[in-house]
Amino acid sequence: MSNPYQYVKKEPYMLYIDGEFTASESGETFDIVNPANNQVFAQAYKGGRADVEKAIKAARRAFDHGPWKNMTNFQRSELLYRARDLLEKRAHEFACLETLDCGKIFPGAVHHEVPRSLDAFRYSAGHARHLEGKVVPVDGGGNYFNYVTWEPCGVVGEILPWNGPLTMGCQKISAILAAGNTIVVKPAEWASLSLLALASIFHEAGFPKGVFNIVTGAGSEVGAALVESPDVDMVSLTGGTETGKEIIRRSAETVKQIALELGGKSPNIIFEDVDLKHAARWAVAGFTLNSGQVCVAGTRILVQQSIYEAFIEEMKAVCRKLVAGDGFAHEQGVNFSTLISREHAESVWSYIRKGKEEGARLVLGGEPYQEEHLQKGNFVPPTIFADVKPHMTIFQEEIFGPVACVTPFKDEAEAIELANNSKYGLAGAVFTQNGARAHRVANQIKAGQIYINSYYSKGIMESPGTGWKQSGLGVAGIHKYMHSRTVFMSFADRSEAPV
């Protein structure tokens, strides 16, 4: 394939505030890191709290007094579908970016990530055109008609997560544009890069001054900033569970309306009377896709004990089918990713020594790969515990690596209480050839979004999950970008007034 790095600035990214590419502020740039190989490979600016405030401005000013907000939805719709045919134009482009910023694996880049990205833009554009509201009978004698209408919450300040940039941010960005807000986009100071690129796609399409704004920046300065501002309407965060409690603490001030989108732990069901192989690869899916770094991977495994030794080794024989390295080797048969930084890999080594010290069975991976190319980055092996007993740290906190815990169960109902015994509630599986079983249990586990017989969302657009307990606040979809008004008019004469 050609280079990748054809496509990657010298000079450092800029921000993106009321139309126009800026520096920082402050001046202060920071590197952009290869995390298979740790190489610096472009710098950005980093944005600071007068940076996010200019930004809250311009996005206050175009919502409040347009040309935004006297736009029709139509107009808005417009301007998507030509954001969106500008990214597909792009597509080789944006694809080279991810891979370099996130260490995904490029092929995957190419058929899901920029796919999904495009198609955001599609069904968001369609959606923008029939944001229907409803007509309610009342009481009253047929003199009063009450209608109901979805309205845009205003400023929107998006704090994005580092594992799918490009795909969830594409998602997230024209859900809150076709609802008709205006919008401060916070990416991870892991991985800003495709959506720094992404600011020059709605510069070209020609959304007006102040709708899209980017600043990149540490959490603590930037984000906190979008929470605690008052000309901000509302925040939507998709990241950890430990931030989305300090997003609700500092957003109490304001009582603004937030949306988080959390940690998970997700269990994954497996009975007895599966195909061993065809659910093993489904298991291992469920915990080793992007290397484990997906808030709704399957890393409960929970196993009925007649088939138990046997699946295990199943999913070893799947596991010893990845071959880790550089995103761009796929055609060296390269197909499992690194971790997105340093930093992030030592939290999931920790963990790893954790289940050895807590007398889980380490059946698979556990140990740092040999060769050197790998230590050069982020790399850590598949990984299998059994024998995980609900007390040990690794079955009860998110790990965000591919690391699978491995637990047998009697029956039904000690496979429900297991997978329910956590703080989390985000997602979850059932493998099972008895549909009878697969939906009753499926009912009965504590989460948001449930998968039977596969792994991971077919229609994350059209059929948002939401997250339970500790992985999440607030309704999925783009109603959770906008509020209701609902409105009573009255036909009555004026004698009927009651006083």
Second form
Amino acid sequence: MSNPYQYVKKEPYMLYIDGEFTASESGETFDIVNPANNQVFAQAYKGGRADVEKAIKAARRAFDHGPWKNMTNFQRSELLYRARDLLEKRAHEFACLETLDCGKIFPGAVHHEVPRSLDAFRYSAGHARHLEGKVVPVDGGGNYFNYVTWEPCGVVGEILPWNGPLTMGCQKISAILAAGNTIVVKPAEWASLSLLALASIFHEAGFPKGVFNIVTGAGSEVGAALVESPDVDMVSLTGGTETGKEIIRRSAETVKQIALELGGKSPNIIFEDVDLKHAARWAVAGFTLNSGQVCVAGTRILVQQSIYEAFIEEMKAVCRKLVAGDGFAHEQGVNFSTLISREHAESVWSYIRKGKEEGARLVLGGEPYQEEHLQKGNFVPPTIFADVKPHMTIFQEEIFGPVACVTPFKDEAEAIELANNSKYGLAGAVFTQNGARAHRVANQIKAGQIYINSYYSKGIMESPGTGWKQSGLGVAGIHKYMHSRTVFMSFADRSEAPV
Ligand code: NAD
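With the form predicted on its own done, generate the form predicted in complex with ligand NAD in the same format.
Let's see the whole complex now, leading with the same chain.
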């Protein structure tokens, strides 16, 4: 394969504010690090409060006074299609950047991350053209006409995580723009590269200045400024639950619209009638994809007692096929990626230590790789704990790494009780050949996204899940970036006025 570094700029990546690429006010930069070997391979300007304030002003102006406001939905849709086409031309570059910056397995970036990003633009561009309202029959003896329209919220601050920056970024940004908003994007500190590169797509596509802005920087500074600003109408976060709580607190002063897509600790229920090999493959995919750095990861695997040990053996066999390494080494069989940073890997190791201390039975992994090339990166092997009890920390807390907690259950009622023994409610799965049971159990898992006999969404744009309990706030889909307006129009005679 060609050299992926050919796409990396030598000079620091710039912020994009008001239609211009710009250095940060402070002139400070930060390192962009390849998590597969912890080598610095690029720099980017580090944004601060002054930069985000400039971006908010630009987005405000563009929303209130710019050409964007008066564009038709058709015109906005055309711009989104144009952005999609430009991104498609640079598909290989973006797949390389995402692998370099986040340690993704390259074929996954080529066949999933980039196509899903393109699809997000296509979907949102189409959606922009059918954001219909409705006409409602109302009181008034036929003298009143009531209609409801959907309007953009205004300036949206979009705060992103690092686990799928390009795909998640494109999904959110395209929907926010399709709804007619303007946007200030804040990528995560550990994964800014593909989003910074995306600015050139919006620039070239010809979006009016101020419509799309991107400012890097710390959550506590740039993110917090977006949340606190009275000029930002809405903040949308995809991130951890603790960050979500902080945003709820900090947004109180301005009572702005917020949408939160937060953490999870999703149950995966395996009944005794399954095909063991099939279910074990899905169960392993459910907690090892992207090294477990997936919000909906199925990390609490609940297995019916009669197949408990056999199922654990099947899972171990599947895990042994995972080969850790640099995402570009796929031709050498690498299919299991690094974690995003040393710091995050250390947090995952601390949970592994906790699992051992609290008495869970370690049946696979749990010790660092010995190979020198893997020690340079942030690799944690697939790790399985059995006999995990609900009171244990590893059962309750989101680890966000390739660590599965396996717990036995005797019957359907106990499975559901265990599944719902969590503050989270993001996703869940059930494996059984009994259709009625699958349906029954799916209906009782308290979560916004359920899979039956497989894992992961097959339609994130058309059928988005919502986070229940502490996994999120806000409705799913494009309407969360919009307000409704109901209009009562009178054809009545003036004599009907009450005073
Ligand atoms: P994080 O909460 O640490 O950071 C997310 C973003 O919030 C980052 O850009 C960060 O800089 C910013 N931030 C941090 N503190 C802030 C503050 N006080 N004010 C404003 N912004 C602030 O999360 P992460 O570690 O980047 O991502 C992993 C988490 O995201 C996991 O919990 C995962 O489950 C969750 N996630 C959820 C979904 C979903 O759809 N529900 C999708 C992906 C990831």
